[in-house]
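The chain that follows stands alone, in the form predicted on its own, written as structure tokens.
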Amino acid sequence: MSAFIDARTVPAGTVLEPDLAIFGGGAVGIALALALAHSPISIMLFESGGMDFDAATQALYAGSQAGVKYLPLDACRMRYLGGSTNHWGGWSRPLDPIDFEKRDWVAHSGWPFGIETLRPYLPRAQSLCELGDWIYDEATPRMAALAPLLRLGEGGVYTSWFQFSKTRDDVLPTHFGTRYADDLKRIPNLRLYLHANATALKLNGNASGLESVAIATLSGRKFTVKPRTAVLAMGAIENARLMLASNVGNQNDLVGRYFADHPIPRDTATLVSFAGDIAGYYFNAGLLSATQIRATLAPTDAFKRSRKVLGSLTTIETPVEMDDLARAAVVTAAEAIGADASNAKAFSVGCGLELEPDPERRFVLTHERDALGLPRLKLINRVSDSDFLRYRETMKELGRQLLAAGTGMIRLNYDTRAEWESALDWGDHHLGTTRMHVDPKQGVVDADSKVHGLSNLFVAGSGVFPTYSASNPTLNLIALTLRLAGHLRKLPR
């Protein structure tokens, strides 16, 4: 079993040349490199931070934001083995087929394949983000024996399921650097560098592909890579920032435009039911064969179409107590459709938006420098009016079914964009910096993932969606990352 090597104790000026070098060890970088294992492919893998958290290297983060409030960069993500797995959620579902299809109401929308090229490699991601079975929407038959899903009129909205990362001896969720540790280790192919940042991308004198990779550590040690093929997975920003900053891959001034997260506005309405308590499956993760799952309502694809909307998963959260003039307006509405509200109760509502397309959404670099001497980020952000609104338009159907099928009302509780704003929080789910395009003009990879114009650079994570879905991205960007290194088995060494 080989041991992970310190860059800090790389002499300076060494040039590394393996076949591939990935940079990060997220969950990108750990899933490429064990996709890869037992290769002929020699694989080195550089991660800017080590095994536990660093204050010092977690600060490399740091940026400014203008627009709307977004959560601080440096908070967002975690810079060690591991990378965001060390503190994400565990949520997990997969894309919907029309997440991949061009919307003419969606601007900038659709990726070059549909779900049919993703769903092959759905089944390993699965595996290794420790999902359990494949259930998703399979499980509504078998938790409603359990207990009754909410009852809902024919529409638009649907009961769909997320299911929950889970690692041994029940800790939850996977956090890959601690779990894939030794599987890395046993990889006779790869060498595994810690505390080693990228710090720029140099070109060939043609600029027709990459050349040459400089790294340094935080304790002042400099060396280079020398790769014959290169894969950025550090995460949508920082792969953005070090193309940004090496002036690679922006051609078309598309590196960094684009960024866009989930919206996750809270207490968005209150759901009422008037039959009383909802199944706790609604509310929080239930065991279905050793899975977990949560229920949560979606549109349907057709009525994303039918009326324009976007994407979003809405969950329903806590009690709200009801205040006399409530009850009895629930009562009333429920004597008018012949319902008996006399038990019921009221709970808070909140979800997960997708967003449209946005290339004024986006990071430019500043005059600061980080530590390494890196430009640090300004993030620009912005959410249009029309997002809260394709929103409303779900709710008002989700309203519409609770009471044709005479099992509760929906009221909403944001009117103006001041009250959305004030409410609202964020997935950490950085998405569409370096986006998949056939058309350099329009994207910054191409269908394989590789920097249009450039031979041998490739980016992956969900960096490249073009599309975000309201789904969130861990499942589908290792699926994304196990195609490309499929890709990256033929290229030629």
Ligand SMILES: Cc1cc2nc3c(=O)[nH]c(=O)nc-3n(C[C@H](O)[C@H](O)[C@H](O)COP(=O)(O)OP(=O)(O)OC[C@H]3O[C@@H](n4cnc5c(N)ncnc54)[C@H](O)[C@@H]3O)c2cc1C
Second form
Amino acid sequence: MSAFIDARTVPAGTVLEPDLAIFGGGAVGIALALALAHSPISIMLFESGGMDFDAATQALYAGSQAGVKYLPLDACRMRYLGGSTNHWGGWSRPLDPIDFEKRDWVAHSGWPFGIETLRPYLPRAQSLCELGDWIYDEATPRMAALAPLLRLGEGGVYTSWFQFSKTRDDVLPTHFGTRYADDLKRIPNLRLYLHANATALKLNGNASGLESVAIATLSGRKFTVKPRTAVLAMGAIENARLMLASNVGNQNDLVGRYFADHPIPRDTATLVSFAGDIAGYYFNAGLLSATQIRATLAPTDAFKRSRKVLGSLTTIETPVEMDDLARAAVVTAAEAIGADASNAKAFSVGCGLELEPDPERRFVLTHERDALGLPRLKLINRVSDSDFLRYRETMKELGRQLLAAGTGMIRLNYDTRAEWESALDWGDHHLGTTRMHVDPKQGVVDADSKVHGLSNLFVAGSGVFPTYSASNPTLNLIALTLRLAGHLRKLPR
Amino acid sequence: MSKDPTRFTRRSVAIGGGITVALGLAAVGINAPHWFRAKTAYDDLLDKLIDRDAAETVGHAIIRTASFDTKQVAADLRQRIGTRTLADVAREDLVGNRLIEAKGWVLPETLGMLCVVAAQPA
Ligand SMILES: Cc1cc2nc3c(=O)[nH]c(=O)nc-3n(C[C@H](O)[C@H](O)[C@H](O)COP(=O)(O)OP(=O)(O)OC[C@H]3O[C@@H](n4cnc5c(N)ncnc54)[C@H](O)[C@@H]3O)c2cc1C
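For the form predicted together with the ligand instead of the form predicted on its own, what are the coordinates?
Time for the whole complex; same chain goes first.
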């Protein structure tokens, strides 16, 4: 077992020449290193942080923003080994087949391949995230046998399932840094540098490939890496920042554009169950075969198609009081359809939404610089009205199905943009800044995650997702990373 | 092309402005309890509602955002419901995705329109 290397002890001016350099030791960097363990490739992984949170390192993430309020850029991710998995929620769900399609009602949508390309890598990604057995929507009959599902009339919304990352015992979810530190130390072909920040990418003379990467520590140490192949794994925001700052891969002005996250507007609706209680697995994760699982309400692919809506995952949250209008609406509707609402209870509803890709929702460089001299980023954030309205359509459909089944009803809590925005939170799922497309004019990386026009530079993580889905990204981005690992194994050394 | 009897006519539903909102609000809370109600020209319809007070409350929520010609709404309702039960028509609305919102509460359209009549029967 070899210890991690403290980059602050590397002699200044050193030039390191691995076969493969990975920049960033979060979910992606760690998954990639583990996947290439014991291969003939010599790997070096450069991680900005150490083993724990450090305020000065974290401050390198700070930036500014304009437009729809987003999270502070230094508070929506983590900068030490394990990256943002050091405080992720562990919510997981695979992408749906439709997420890969070019949808004519979703501008700029479509992946270069379908889910079948990702599918072989999902089981290993599932295992790395410690998500338990692969159950997801196969949970429906099993959970229904434990407690009845929320009965819905035929239509566009159905009960789907999240699974949750679980480290072991009561420690959840998996923090990749601490969980896999020992495994990383055991990899004979890996050297992992802590406190090592990639600060500049330099191309070769004819700009056909990456020549070197400058590394700096906050203590002032500087050295160079000249890898045969490099993978940027610093998270979607930081990958774009380094590429923009180094003017690499941006010949078509795409780097930093198409940023997305999942808006999580709180209390978007009030759901009334005429019978009162709803199965506990709609509110909290429950155990099924030692797997943490929770129900969510999702639009079917057929509904997305017919009503031109995007993905969304709706959760039932906490009981809420009913006001006079609520009681009147419940009595009136239940009596009209012949349902018994004498025990009715109301619950608040939360959700995560898919956004339509938007080139103008983007990161740009500013003149401000961080402690290592890198320009800081500014986010220009936008959410279109149609993104909210499409979700409203889905909720309305849920309301229709509840009434049709005689089980309950829905109140849509937000109507105006101001109301939506006032309730807006975000998932901390950074997507889309280095999108994948076979056409260099439409994507930063190709279908293999290689930067267009460069022979040896790859980008990994959810920054390459060209269309986002409503599913949480980590399980899926790790699967994509494992696919990349397969590709890297075959590269000439 | 024959008229769709399940659709409310344009004349009966029009997006309203502030005046309707103000009137709607003023009306809330001054409704007489069901059993003291004066007869209206729409009792054949309103008798389909079990709890007319509740329906009135819902109706007021609907007319906050749109104005309705009660007479026309009632005529549409009579045509749509005919001799059927409210439950049957409501179910038909749900299958046909004919919905209306009362301050966000999603309801079958026919039921919502009955509530509108209940809220402004004069
Ligand atoms: C609060 C929170 C909750 C979340 N909840 C969920 C959830 O429930 N489900 C889900 O699927 N996802 C969730 N996520 C997202 C999840 O954490 C990310 O999808 C995942 O961590 C992305 O992996 P990554 O390796 O691409 O980036 P990161 O994990 O962010 O790792 C990037 C790494 O790069 C390093 N780095 C940055 N800059 C440099 C540099 N210049 N040089 C060298 N190294 C650098 C960082 O220190 C970091 O270790 C959540 C995120 C947050 C913040």
